[in-house]
Every structure is written in structure tokens, then in C-alpha cells.
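Only one chain is shown below, in C-alpha cells, and it's the form predicted alone.
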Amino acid sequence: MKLIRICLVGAGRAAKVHAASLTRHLPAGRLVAIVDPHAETLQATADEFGVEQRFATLEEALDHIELDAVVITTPTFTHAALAVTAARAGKHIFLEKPMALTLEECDAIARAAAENHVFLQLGFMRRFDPDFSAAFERIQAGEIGQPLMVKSLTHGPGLPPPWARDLKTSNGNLAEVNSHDWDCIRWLMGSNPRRVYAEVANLKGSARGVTTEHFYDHALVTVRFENGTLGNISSICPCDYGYDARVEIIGEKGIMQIGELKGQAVVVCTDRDHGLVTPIFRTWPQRFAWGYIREMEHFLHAIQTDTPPKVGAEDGRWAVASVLAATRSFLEERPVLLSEVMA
């Protein structure tokens, strides 16, 4: 089949994940250049992969070499100009959550894509981790029933960066660390949100020096889905003792788990005082390695095989809708209906 050329978009540590992915475990794609405005990050990130082709800006990347698709890893407010910009050339458009900061955005993306015929697949990699990928195939095969309650949690150990703090460029932490779980729940409860309210406080940020308004580091969510069901989320960035990412889902006949906070099958005993000791995830790349290699293996074979993504524009809107709504709830104390936000 033919190699599929990948420029990549961003130089950072999402970058660094695609950029494995495409050197060291997918032969059908070969990545062609890398893209950053930042020299001495995009120096050292093509160094590290090999990658000669080199551009500060995306234009220029499009103007100097062939290639087929590009991977965006920047961050969420620059998404919307550089997917547009990627969709008018011809080329396919790997896009990382969050899809882009508003639903006006969001449409702009959506019907680029589609007024130039690409292809668009949004980064919610647990869709492709074996073990979610395996819970939902369980699920649609009845094994627990109809799902009546779905409960995702993300907690990231590091403070996010500044330009992920402030509303005003990313959404917040809702957004930047919770995508996956919009997105998760609404995927495992085979139903949209209807209305979300939304809890926050900042209960280490001052100690961090961070004075962004409207920051939080903790944020519990409640969602009513469209079929009546229920979901919640649990935020925590920075929760500083690793890397924790777990769903359940209870059912009419029983309850599924998916993750654990165990990083490894092993445990280890030294003596009765320190107990049972078993090794954790530390890291988001870590803990979903095999999600990120089978969704941008997903997206090379999308393009060679012309057969539409499984996962789209659709629903990386329905992910940015239900940050913006829980926003407005917190901001607002109160329960906000989707329809809000999407008329």
C-alpha cells in the first residue's frame, strides 16, 4: 500500500508520542518534517527522530515538501487556523484534543474537512487502548446490560503549563486534562450529554504560584445523558502522585472496571514495615502507550483504505460542547443544559 507522508504539527511532548509512533512502530507511515515556531524545541525534537525537514510554520512546511496528511499537536487555540489551513491544502488532519476552543470553531474545522474531502480523526486515544477498546466491545455485547451509571477519572501529576490554565486559551483543566473522559463516557454510555453541572476549587494552585482567574485544580462533574442515565468525572491536575486514568461503568446486570492504579504486574515485599510495594504510571504517555500507536496506526490505514475515521469531527465537538457547558456551570452555580451551549 502506498506510504502515507506525515508532516507533524508541534514539537512538544504530544509531538514526541506521534513521532514514536510513526518511527519506531508503523512502517506505512514516514514522518517528512516536523513544524514549530520554537527552534531550539523543534531542533531538538527532530533530532531526536531523525527528521531533516524542519519549518517554523505550517505555510512553509506546505509550500517546500509532498506529503499526505499532518498530525496537530499545538496548543487547543491555535487548532482551528492550522486544521483549516491543512483541509484547503488536501491533506488529512490527525487533530489532538481539544478539538478547538469554541463549537463556531469547531464547524469551521469540521466543514473544511469535509468541502475538501480529507479525512479529519480526532486524538481520543482510549477509544483504541486495548483495555477500553475491549470493555466497549463487552459492553455492546451485553455483558453487563444496559449501562445505567459511567464514572471516568483523570488525575495528571504535573502543574499544567500557563496557556493551559487561563480559560481564555484553552478551557481550562475540563478540557485540556478531561477530553478523554467527555469523550470516554459519552463512547462506553452509547448516549449524549443532556446537562452537566459542574463543582471546581483550587486547592493547590496558590501554593504553585498560579494567579490565572478562574483556575482550578480539582473539578468533580455530574452528567445526565439524553437516555436518562448518569455519568461523573473526576478532575485533579496536579495530583502529584502519578498518573491515574480509571472508568467504571454499572449495569443492569453487573459492573465493568476499566484500569487500575497498579503501572505494572509486579509487587514487591522487603519487610513488614514498608508492606506490599508495586510500581505506578507516572506518565499519560506511559499508561496509554498501546492507545497512541493504534489510533495513529488507525489513521494510516483510514487514508490508504479511503474509509472514514471512527472517530471524528462529531464527536470532538460533543467533547468541547461539554467542557463549555460545565464551564458555564461552575462560573454560574448551577446545572447547565447542553442545548445552551449548541443552539
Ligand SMILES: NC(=O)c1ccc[n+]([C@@H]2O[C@H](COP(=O)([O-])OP(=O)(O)OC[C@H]3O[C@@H](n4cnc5c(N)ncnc54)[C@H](O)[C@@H]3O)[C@@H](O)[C@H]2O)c1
The other form holds:
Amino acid sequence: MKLIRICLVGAGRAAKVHAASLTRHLPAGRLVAIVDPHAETLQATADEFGVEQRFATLEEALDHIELDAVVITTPTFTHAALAVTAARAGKHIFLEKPMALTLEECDAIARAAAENHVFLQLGFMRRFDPDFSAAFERIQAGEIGQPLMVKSLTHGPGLPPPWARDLKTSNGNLAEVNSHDWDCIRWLMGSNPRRVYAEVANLKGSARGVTTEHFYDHALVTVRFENGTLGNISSICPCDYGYDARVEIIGEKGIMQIGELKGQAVVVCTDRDHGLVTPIFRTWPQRFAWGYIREMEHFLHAIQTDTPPKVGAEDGRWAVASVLAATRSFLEERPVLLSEVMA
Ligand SMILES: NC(=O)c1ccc[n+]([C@@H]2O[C@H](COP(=O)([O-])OP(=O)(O)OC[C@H]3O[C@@H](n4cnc5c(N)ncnc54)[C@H](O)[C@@H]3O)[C@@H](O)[C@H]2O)c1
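What would you give as the form predicted in complex with the named molecule, now that the form predicted alone is on the page?
Let's see the whole complex now, leading with the same chain.
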């Protein structure tokens, strides 16, 4: 099988997770270059993963090295320009969520990928997590009957980077933290969202020195799907007790729970007054370790076998549309139809 030569665009937090998958777990891929305009970040990540080719811009990398694909792990407001540049250069694209800031940008990315015959895979790693993918298959097999209601939560530990707190550069936590919930509830319920109502609150930001307009760190969203079923999403970031991502689906015949608070199948007791002690998940790379490896394996396999990846532009676009509707909902203090933002 052909070795897939990858350039990582962005060298920050998500980049390190994909660099680890490519250099330590996936012999089908070779990480040949890293791009980041921030010299210190570029050097630290390239040194950590032993990558010699380093560039400040994607254009420079495209001019100097042979590549098959890019993995884009930059802030959301840069996604559209970078993905379109990569597509026009004929490179397959793995693009981190959220796909982009606006639906116009999503459409530009999808169009560029289609016109240049390159694959586009979105970074929805939960679809590749062993628990989430098993749950999906069991719903498909009819074990709990028709899904009627879904409750999905993602509570993330630290404050997101400054660009991710600002509605102008990221669409906020409902995009940066909860894109995965938006994608999963649509995937697991088998229906598109029709209407959303969001309440948000800034309960921790001021104590942590965040002064960004419209910043929120807690959110609850109610969702009605096109097929009449219901859902909700709970968002907290920063969450002081750890990293928590769980889903409950109630079907006609039963209930299914995905994920748990416990981060390890080890329980210790040394003192009967304090009881049992077991670790909680601390970070997203820890909770979804296998999801990140398996999504990148899927991307490499898609290129090697010339088979389109199973999560792409349409999924990314629905998640962005859902975030835009939920953002309009809390800003205008009313339920918002998806058709209002997708028109
Ligand atoms: N799938 C997941 O679970 C997950 C987790 C975290 C972040 N993400 C996503 O990954 C992306 C990056 O997030 P992060 O937390 O790693 O951010 P980060 O701020 O840690 O890193 C982003 C890096 O991109 C660099 N950069 C900015 N513009 C660039 C450009 N034009 N070309 C190359 N590099 C550029 C910055 O200098 C920075 O080093 C976001 O879309 C985020 O939502 C996904």
C-alpha cells in the first residue's frame, strides 16, 4: 500500500494529538512537515515528533515538499482559506472541527474539494471511538427500538485558547466544545435538527479574567429533530472536575448510555472513611485516545483505497448550522429554526 505523506498545518494542542497518532501508531502515514507561523510552537512540536521540514505558511510547504494530504489543526477562522488552498493544490484534507465559521465558508471548502477531486474528512473522532461506534451499530440493529430522545454532554477542563472564547473568531464553546455533540446527536438519532433553543451563562469567566463580549462558559440547548424526536446538549468549559463526555439515548424499547465518569477500570480503597477511589478522565486526548487514532487510520485508508471517508462536508455543515442557530437563539432569546440560518 502507498505510504501517505502528511503535512500538519497548525502545531498547537490538536496538532500534537494527530502527530502522535501518525508517528507512533499508524505506519501507513508519514508526517513529513509541520506548518505554523508561531516559531516557538512550531519548533516545540516539530522537535517533539522529530519532524525536520518546518514552514511558516502552507503555501511555502506546498512549494517545497511532496505531499499527499494535509491535516488542518488551526483556529476555526483560518479553516476555509487553508482548506481551499490545499484542495486547489490537489491535497486530500483532514479538517478539524468546527468545519468553518459560516455556511458560506463550509460551501467554499466543499466546492473546492469536489472540484479538485480530493477527499475531505471532518475531525469528528467520536464516530470512531469504540464505545460510540458500538452504540451506533446497536441502535442501527434495533436494540432499543426507534430512538426518541437524546441527552448529550461535553464538559471540558481548562479555559479554551483566547480565539476560541470570541464569537468573532470561533462561534464560542457551542462550536469549539460542542461540535462533537451536535454531530453525534444527529448521527445517533438519524435525523437533522429542526429547531433549537439555547440558554447560556458566564458563571466562571470573570473570576478567571475573561472580558470577551458574549463569552459564556455554561450552556443548555434543547433540540427538536425533523422526525419529531427531542434532544438536549449540556456544555461546560472550564469544568473543574475533569473531562466529561457522555450520551444517553432513550428508544421505544430501551435506554442506552455511552461513556462514564470513571477514567480507568481501577478502583482503590485504603481507608474505609474515604471509601473507593478511582481516576476521572482529565483531558480530551485521554478520553478519546482511540477515537483520534482510528479517525486518522480511516483517513489514510480512504486515500489508499480511493474510498470517500464516512464523515465529511455535509456532516461538518450541519454542525456549523446548528451552532449558528443556537447562537442566534441565545442572542435573540428565542427558539430558532435551522431553516432561518440555512436559508
Ligand atoms: N477534535 C477535537 O477533539 C479537538 C480538540 C481540540 C481542538 N480541536 C480543533 O482544532 C483546531 C485547533 O485547536 P487547538 O486547540 O489545537 O488550537 P491552538 O491554539 O492550540 O493551536 C492552533 C495553532 O495553529 C497555528 N496557526 C494559526 N494560524 C495558522 C495558519 N494560517 N497556518 C498554520 N498554523 C496556524 C497557531 O499558531 C497555533 O499554534 C480548532 O479547530 C479546534 O476546534 C479539535
